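This document starts with one chain, in the form predicted alone, laid out as structure tokens.
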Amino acid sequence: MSLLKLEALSKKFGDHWALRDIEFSINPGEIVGLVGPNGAGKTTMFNLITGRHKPSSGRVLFADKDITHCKPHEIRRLGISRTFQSSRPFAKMSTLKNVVAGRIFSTDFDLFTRPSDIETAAQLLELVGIAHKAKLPAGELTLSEQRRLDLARALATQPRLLLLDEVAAGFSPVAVKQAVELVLRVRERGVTLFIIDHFLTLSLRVSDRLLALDRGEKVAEGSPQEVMRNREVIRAYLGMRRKDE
């Protein structure tokens, strides 16, 4: 059984389609990267899944639910939580503070934080590596830091499918290097992965299969390797278009 499922997936605004026609599933325990140059539609779709926009036509399926018409606190607490391209911490709280937030807002809404909460949000900043930096307000940490303080805060709400939107944008090859590790332990927890990677520095070293976008629709689904290797990727990445185009 597919965990996700996208079926005749479209999302059009105003005149201009954004998504058209997607039909894509990732099974459990999957890691699928999500690639296309800028504007391909990849933030469109990962805004479907999550319920920040309704499609135009088609349907979106989590464990076999239909959750096309469902609202954004719905989805997560089924299990489906993200990370956005920009870092989005509470500035001023402090890191720890920032994941037991993710913790407590994932249940019942129960501003209670309870012993277990900060035993958890502490154990996922071990994780993501960035435990020393319990303390210190959100704001104060780097971009790297920030981007892993997303990731744990993402994990605090438990999800059993997590959307990466380009959780490695930016890094130095060594943080690339300490982000394919990261990600392949958090495969290792359970979660299955659907990493947005406009630069190919992160999907490429995890994914099991990608998933290529151009212009709102689906030119490629398979192995990175099989991926890479299409002429329609190709000339998407090197700006190459068709004679009749």
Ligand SMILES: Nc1ncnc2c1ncn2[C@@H]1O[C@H](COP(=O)(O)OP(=O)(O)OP(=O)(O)O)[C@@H](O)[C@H]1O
The other form holds:
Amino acid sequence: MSLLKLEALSKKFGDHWALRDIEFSINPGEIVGLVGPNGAGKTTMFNLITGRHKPSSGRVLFADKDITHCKPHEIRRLGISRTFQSSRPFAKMSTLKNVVAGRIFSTDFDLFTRPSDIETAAQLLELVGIAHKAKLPAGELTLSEQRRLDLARALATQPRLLLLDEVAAGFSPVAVKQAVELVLRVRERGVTLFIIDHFLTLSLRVSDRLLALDRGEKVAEGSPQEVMRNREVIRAYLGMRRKDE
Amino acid sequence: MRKEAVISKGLRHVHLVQAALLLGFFLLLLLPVLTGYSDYILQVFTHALLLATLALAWNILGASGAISLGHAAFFGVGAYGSALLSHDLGFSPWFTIPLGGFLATTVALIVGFLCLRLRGAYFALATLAFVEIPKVITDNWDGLTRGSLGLVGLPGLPTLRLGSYSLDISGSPVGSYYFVLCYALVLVSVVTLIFRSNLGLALQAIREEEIAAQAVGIQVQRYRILSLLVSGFFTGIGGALYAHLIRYVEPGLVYGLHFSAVPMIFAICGGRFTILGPALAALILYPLDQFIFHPLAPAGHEFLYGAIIILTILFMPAGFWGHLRKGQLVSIKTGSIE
Ligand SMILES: Nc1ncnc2c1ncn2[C@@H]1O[C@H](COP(=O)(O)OP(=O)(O)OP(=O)(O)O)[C@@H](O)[C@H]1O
Ligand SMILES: [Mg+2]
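Next up, the form predicted in complex with the ligand, please; the one we just looked at was the form predicted alone.
First the chain shown before, then all remaining chains and molecules of the complex.
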């Protein structure tokens, strides 16, 4: 059984197809990389899966349940979390509280935060390596720290499927190495990962499979080696397209 | 070494602020004695306290990031609801004041359905326009409301007796003062509960980054409407109290801009996202206006509010109380105070 299944998924903005007839599925426990040049439709795919945008046609199935028409918070509750391409911290909240917020609203509503929620949040900050910034307002973190915070907050929701949108963009080689370890540790916790990675810095090292998009269409799918050898993918990345394409 | 210095400076600052708050509270408690039971001073502070409760109530919605220019709708409906129920049907004000609150909540529900899909300035303008609806209805439904003439001779609040001691709530300025003070304390507790609980956390998440709030599973619309309903409820209660304290209602008065704009101004000036800021601003600025600016410039004294709102937005966007509390952030940063 696949954990996530996209069936003929399409999204049109005006008369521009951001995604067209995508068929794809992800198995539990996999790490799948989503690659493609700018504007390929990667973020749009995440927006459709998480209910932020509604598809023009097609379906999204999660653990065999049709979630195409669910609201973002419902999808979150079913077990899908995401990070954002440009991080969206709650800027004036402390870093720790950001993560606490991720934790609290993923379960049944409690009027007050339990100490165990704060403890879990602190552990997650430790995991992503920004525990020393716990008391700072999140808006004062550097961009790469905000990325880590985004990740910790998403993990706090205890997802079954985690969508990462360019988490490692702009990371130094050292930071990328840490990110690789982090992703693998997250998988060990039983989380399935779907990772957008335009520059392939992260996904080539961790992915079991890659999905390549170009201008809204699926151009290749398979092991990282296969996909990177694919002529369509190379052409898309190098921008060598014939005019009539 | 330097870090410790920062901590102790932060701590001293916190203590100073707390001491000032405590002092202010005792001044309020003893105000009748301190002012020699001056009717005029007590009346001004009673109205300041009422405005403080309205600013606190306004701020419950304000915490979601929304700015309402139409809270007079809830105030007026609460006032008229309680006035008519007690005057025409003879119910006790103790009973009709909460009913006025619930009527205002119903109106808030309508506002929610009509306006809460809007954000920012669009929401503000929609609420401003909305006030006209209950106002026009009240103005023109003569058979029920007596129209624009208003309604006089409303029942006041009864005299409370505790042994040999009695307090005439509506009949004496001291009684009115203490009654509204008690209500203000209740509302401060309610707001504290909301802001300090996970409700407050949800509202903060929504106002700071709505898309991320959704993504962590917060039901954004549900919290926004909830904050509007609670805010409308307490504004309605405020309107009802007002009606029974002055024992008189009139559409132009209770649906007037005064009750939409002034609580908002106090909330913004004191600090929209703080618990006490809105109330403190009301207790400082309204008496300042009445005792100093009104005698100086009887025709244009409300200029004060205009000037204050501009100065706040320009120099202290977090409001003065929010600004003062930033001193505490220093110590939060270094980890000494939660
Ligand atoms: N909300 C929107 N309204 C209109 N067009 C949009 C919207 N979101 C995305 N698009 C368009 O859809 C296409 C795909 O965008 P998308 O953000 O999914 O690309 P991407 O693969 O994530 O690219 P990048 O690497 O730059 O992040 C682009 O042409 C973009 O302009
Ligand atoms: Mg993108």
